[in-house]
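Here's a solo chain for you in structure tokens, the form predicted on its own.
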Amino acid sequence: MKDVNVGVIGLGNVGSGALAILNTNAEQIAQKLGFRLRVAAVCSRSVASLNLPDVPVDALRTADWRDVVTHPEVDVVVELVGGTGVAKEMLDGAIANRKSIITANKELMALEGADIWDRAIKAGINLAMEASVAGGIPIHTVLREGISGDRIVAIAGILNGTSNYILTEMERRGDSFDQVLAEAQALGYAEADPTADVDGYDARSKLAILSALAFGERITPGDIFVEGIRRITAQDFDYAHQLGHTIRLVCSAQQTERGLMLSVRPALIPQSTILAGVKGAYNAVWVKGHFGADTFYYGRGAGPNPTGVAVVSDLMRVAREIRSGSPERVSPFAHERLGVYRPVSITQQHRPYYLRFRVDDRPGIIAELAGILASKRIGLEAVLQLPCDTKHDLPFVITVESTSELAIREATEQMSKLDFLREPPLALPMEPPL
């Protein structure tokens, strides 16, 4: 059977990983498919200076992505550039030239993926995006096919390996956020500008994609509540351990009677849960179905090999479709059409909360804080204070009974005006066992 020809745009870590897998695993891939995947073109701005041992000698090497999307022999375009600017032009160009698309672009797929799919299907081509979320975990396939017969009611997960590495190293060593971030940057786990990772925006894009697959709604990433990890300290882990918990950046999607509630935020989770054991740069996704109950998926969230496997697996699926000529394509969003997103404000969520304070110590502080909580009908659960060398920057924690996010926000806003506070209170939800 005739080969399926591939054009790869973007030769960074993921692109290089995918090319290495295609080359090294070529015979096994051909045995599985019944034909070969042939790299016909590669593109990078620095292609002239790159050593590309995994690219066939007769493949086109170019610095202009237009040469790839218009190449007469290319059947599938693999976009591994990222971002929402030129990457969108690349996908538009591929669709205009009737080339199927493989992408790892979480940001673009979260913002415009459903529209891009609509245009792709009208052009008679396919779109696959397994590598856009959770690297080595085939979570798209799980939601699109593996448990598609169920009705998903909730998702929770750790979807950003950089933040998870920082948090688990802070927990393990007792170092500060700034110390571990600098180390992560030196090791290549974090970008020079870590905003997307540590402030939760990367995870938000991923949650938007997974929620669209799971719940069949056209998610607007900007509607998702997001809070990052910059304010977490090593002392927060000490207090969390006293409570039998740890801290992770949790992506949460829950279907309620009023609509879909989505958030990305640091939260306390019980140490006894499987999610608490996810450490380092690993990702994990817990899915609760109405009929199938709990399932859990775990693996590396990034890296050239895990993400490269996802790219090549997508290539194999799309190549089969090209060769079989199937007129019925399964949407990468698992639903024929996405419905209207009905966001429910996170302010309506009810949870117990962890409140951490830093104060200039003086008599009456607890009574004043408890009075504010009582005025919002928030019940006090416990007060914790670990030994501290100074009274001028004294940390302590109050945990409260289950209450609404709105009540907590109103209480902490009022507390922030108190003159003994060194900084506004840190409020983290305490998630139930998963």
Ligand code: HSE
Given for the second form:
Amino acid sequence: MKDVNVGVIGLGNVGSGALAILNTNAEQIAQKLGFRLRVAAVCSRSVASLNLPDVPVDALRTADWRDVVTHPEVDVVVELVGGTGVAKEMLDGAIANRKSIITANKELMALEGADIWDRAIKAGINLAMEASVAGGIPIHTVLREGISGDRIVAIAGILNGTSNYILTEMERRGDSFDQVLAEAQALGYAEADPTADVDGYDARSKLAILSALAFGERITPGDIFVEGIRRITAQDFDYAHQLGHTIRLVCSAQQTERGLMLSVRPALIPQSTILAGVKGAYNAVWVKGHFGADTFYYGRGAGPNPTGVAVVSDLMRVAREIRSGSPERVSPFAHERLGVYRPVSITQQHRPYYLRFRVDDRPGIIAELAGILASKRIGLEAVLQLPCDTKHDLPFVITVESTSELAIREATEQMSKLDFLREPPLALPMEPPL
Ligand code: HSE
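What does the same protein look like in the form predicted together with the ligand, given that the last one was the form predicted on its own?
Once more the chain from above appears, this time first in line as the rest of the complex follows.
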């Protein structure tokens, strides 16, 4: 059968990983497909200075992405540039020229994926985006095909490797957030501007895509409550351990009676759960189906090889569809159409909560805090205080019975006005296993 020709735009980590796999694994890929994937064009702004040992000598090398999307031989355009600016023009250009698309672009697909997909369908081309979420974990394929016969009721994931690395190193070594972040930046594990990772925005884009796939609704990142990990301290891990829990940045989607509730936030999770065992830069997705119950997916969330595998596997599936003449045999969002999502406010979520205080110690503090909790009808569960040698900045924890996020917010807002508090209370939900 005829080769399928590929044009790759963006030759950074993921691009070079995908090209290396296409080159070094070419024979096995051809055996699996019955035809070859041929790299016909590559594009990078700095293409002239790149060595590109994995690119065939006869492939076009260009600094202008338009050369790739208009290339007469290219069947599939691989967009690995990222962001929502020029990448969108590239996808528009690919669609206009009826080239199928593979993308790793989580920001763009989270924001506009459903519209891009509609236009791809109209143009009769394929769209695949496995590499956009949890790099090496084939979670799109799972939701799109593997368990598509089930009705998903909940997802809980760890979708940002940088923040998981920081949290689990704080937990392991007892170091502060700032210390571990600075070290991760020096080693190149964390970006110079860490906002997208540590404030939860990267994970939020990924959850938006996974939720659209799982629940068949148009979910954009702005629909999702987000809170980052900057306020977590090493002492929070000590207290969490006392309670049989640990702390992770949890991406959660749950069908409730009110509708689909979505959040990305640090939470206490029981140490006995499989999610608590996810350490370092690993990602994981735990899916609960109405019929098939729990399934769990674990792997590397980033890196040239794991993400490169996702890109190449997408390429293989799209190439098969091109050669069999059946584009979009399974739509990228797993549903024929995405419905309208009506966001459910996180304030309606009910959970037990962990409240951590830092106080300038004096008699009567617990009584005052307990009085505020009682006035909001929040039941106190436990008070914990680990040994501490300073009375002027004394941490302690109160856990409370299941209550609404709204009640907790009202209570902590009232507490924040108390003069003995060194900072507003930190409130973390205690997430039950799915
Ligand atoms: N910055 C992401 C992370 C990897 O730390 O998981 C790319 O999505």
